[in-house]
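In the block that follows, a single chain appears as structure tokens, in the form predicted alone.
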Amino acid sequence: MLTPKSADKCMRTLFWGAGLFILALLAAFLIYLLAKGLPHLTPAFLFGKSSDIMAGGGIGGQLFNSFYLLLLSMVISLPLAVGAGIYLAEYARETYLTKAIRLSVESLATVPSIVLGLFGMILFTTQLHLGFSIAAGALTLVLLNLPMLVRVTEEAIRTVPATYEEASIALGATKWQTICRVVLPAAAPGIMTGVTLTAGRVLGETAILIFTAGTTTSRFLFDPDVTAGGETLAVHLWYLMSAGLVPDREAISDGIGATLILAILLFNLLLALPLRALSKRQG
């Protein structure tokens, strides 16, 4: 039978070999794609047209179309999440409107994407007449976006000790004050992870845009027209490899899994960095 202490070290290198494997996983999967991509990542395939370079041409309106679709998502379900996630947290009572509320933002976390895509097919692209553009694109993909930013924002208030806000209060600070200078600063590295975790899923994301954004685009870098045609990397990546009409689609996939894993990384970073000196601070 095994001591506490032969237990307590057998778990922890139980738990050190798990995250290791993890570790090494991820280290093998990143290797191997960007060994593969990288040697295709030149700048006329980063920023060329569609018929610039080789048979399927560069990814340049695939790329901002990408981020374009990020923004623009963003700008709009994050200031309803976060406002749906202080008042779940700050405001509302147990009753039935609040229970309603959490039943569909769970309800709607569980619906496949591509059920999200049938939908906004019909609402945005047939029903309000945006066809397949940018437009209909971000708007559905707020749907997607809304479930895991309201759960992270309300969890991250939560968080935030009950001493702050009672001092805050107890100084002569009104409520609303109180969440905007105090508990809102001190949940926002738990808020920005969510909004790393939706940035990553929006930019793989491919079934939502297949039935809204479409498969073409037809812009170049930094064109703002939300009605154009909003093909990103990941549809694009779909397109190629299950159409099968492009001869060097290998290639050209090869160079987007790569554009990918970099774009994410990078934007992982850019949120790391601020999060770390905002976490600094407070401490």
The other form holds:
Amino acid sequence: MLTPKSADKCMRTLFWGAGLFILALLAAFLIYLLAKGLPHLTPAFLFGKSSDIMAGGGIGGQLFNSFYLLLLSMVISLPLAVGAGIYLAEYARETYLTKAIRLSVESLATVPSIVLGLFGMILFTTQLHLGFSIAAGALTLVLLNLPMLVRVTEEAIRTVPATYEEASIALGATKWQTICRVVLPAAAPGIMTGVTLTAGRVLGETAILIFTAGTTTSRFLFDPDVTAGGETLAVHLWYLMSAGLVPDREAISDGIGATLILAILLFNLLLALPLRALSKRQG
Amino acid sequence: MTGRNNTTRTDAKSWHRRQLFFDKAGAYGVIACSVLMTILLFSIIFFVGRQGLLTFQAVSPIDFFFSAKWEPTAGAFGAASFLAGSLLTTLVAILLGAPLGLAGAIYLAQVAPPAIKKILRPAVDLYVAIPSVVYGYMGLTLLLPFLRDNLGLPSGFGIFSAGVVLAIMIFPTVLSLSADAIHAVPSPLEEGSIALGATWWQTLRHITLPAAAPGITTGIILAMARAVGETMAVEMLIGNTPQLATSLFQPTATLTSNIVVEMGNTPFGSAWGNSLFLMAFVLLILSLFLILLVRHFSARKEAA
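Show the form predicted in complex with the partner chain, please, because up to now only the form predicted alone has appeared in this conversation.
Zooming out: every chain and molecule, the one shown earlier first.
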């Protein structure tokens, strides 16, 4: 039987083990992905056209589609999400309507992305006749962005000190003027942090895009046509692993893995951390 | 406004009126944005549900839920093996992921020195940010060869592999929410226990963890919701064979993986296609149910 003191020591060691395991596993993943993928990341690979059968294809079209879809979906969802965030933080009293809205946002956040993908397939791809296209993909991605963005906007607005608003109202500004000129600028760093973290998730999203943006790309590189097929990096990685015909599919997969990880490190560390520090300094 | 003539005064008046109009319009605008969230949720339920429920024109509910015979070309649509696959994979993922998440949460909240805390938070966020295809890809290139070489398995595909990778994907959810819950336990509770002579571990086990239990449960339920709906990593590791698994190392399929594998081959509106939408509808209902469960626990947390 353990004495209470030695049980204490034992458990402490166990939790140290868990914590260090978590850090070590992440480090191992990152080193593995980057070590395997970085040697493939030549300009010809990153910006070249992909090939269906021959070895030596690039990922230029997929790279472009990934960021293009991200940009389009953000442009559509950000104003809507900020609007809903403003309502929940500034206007909402605890009515049934507000409760219903909160529950909807929470529920939307947990709807599996494959279900969102099938909804997009019914509504945008089939009923609105958009086909497997960048437009259908971007519209479906909006559903994924919205709940995350609404939550971060509401939180960011709530951290703005009430005295800012009271001062503005006391000077005779309307509520709307106060929101536009005082609250939103003060909340902007917090909102931007949320946008970058959401962007990181959108970049790696796959299930939602297979049946909306499809698994093909435009014949032309860097084609801004929204009716073209919108295969992204993540979808291409899945497609190669499950149905790819090119002989060098492992090399390409390694390269895509490293590209995705680099993009996510960029969003998470280089953009989000400084923004978070900025919003802390203000708050 | 002194020293200005009448035209600027009427300008000021109309400017003022415009501002009042913006004030009203803005309020209605943000309400519209919020109501859109509810509309979206209901249209998802409506469209996916309607398409899915059309399945029952061709298949009886009993066959769909309780038969494991899935031969779409022969008209047999029994989804029991997918349901079982989804539930078992989630179970394995929770059994492995929840303890790791909880242990990590305790480490983060109470054991780790400040320097490690500063690294551990972003590290956990990074786990969440790694795309699920990349997890699937690592499962294929790291875990499966390891299982084949060390356990002598023919392929390594199956519930175990998918569950292990899922566990790594969902433990951060358990970790963050549990760490928050442990942080939120009022410190006088813990101080009282320590003052009575309890050790740190006794305090943690008998005071802190029970007080944080609703928050920890919330984390585990949300992690379950993620695990049930996770698609890509599971699809790459489960083996995609529509059969009831008799062992954890046998290729099988889940609701999500089967949708991805077969949706591309089915004509839209056929019984086969509709049955895939019905699987999605089952997933949707399951995740909505889990959210209501979370609500229940967080209501208890507030009451406590």
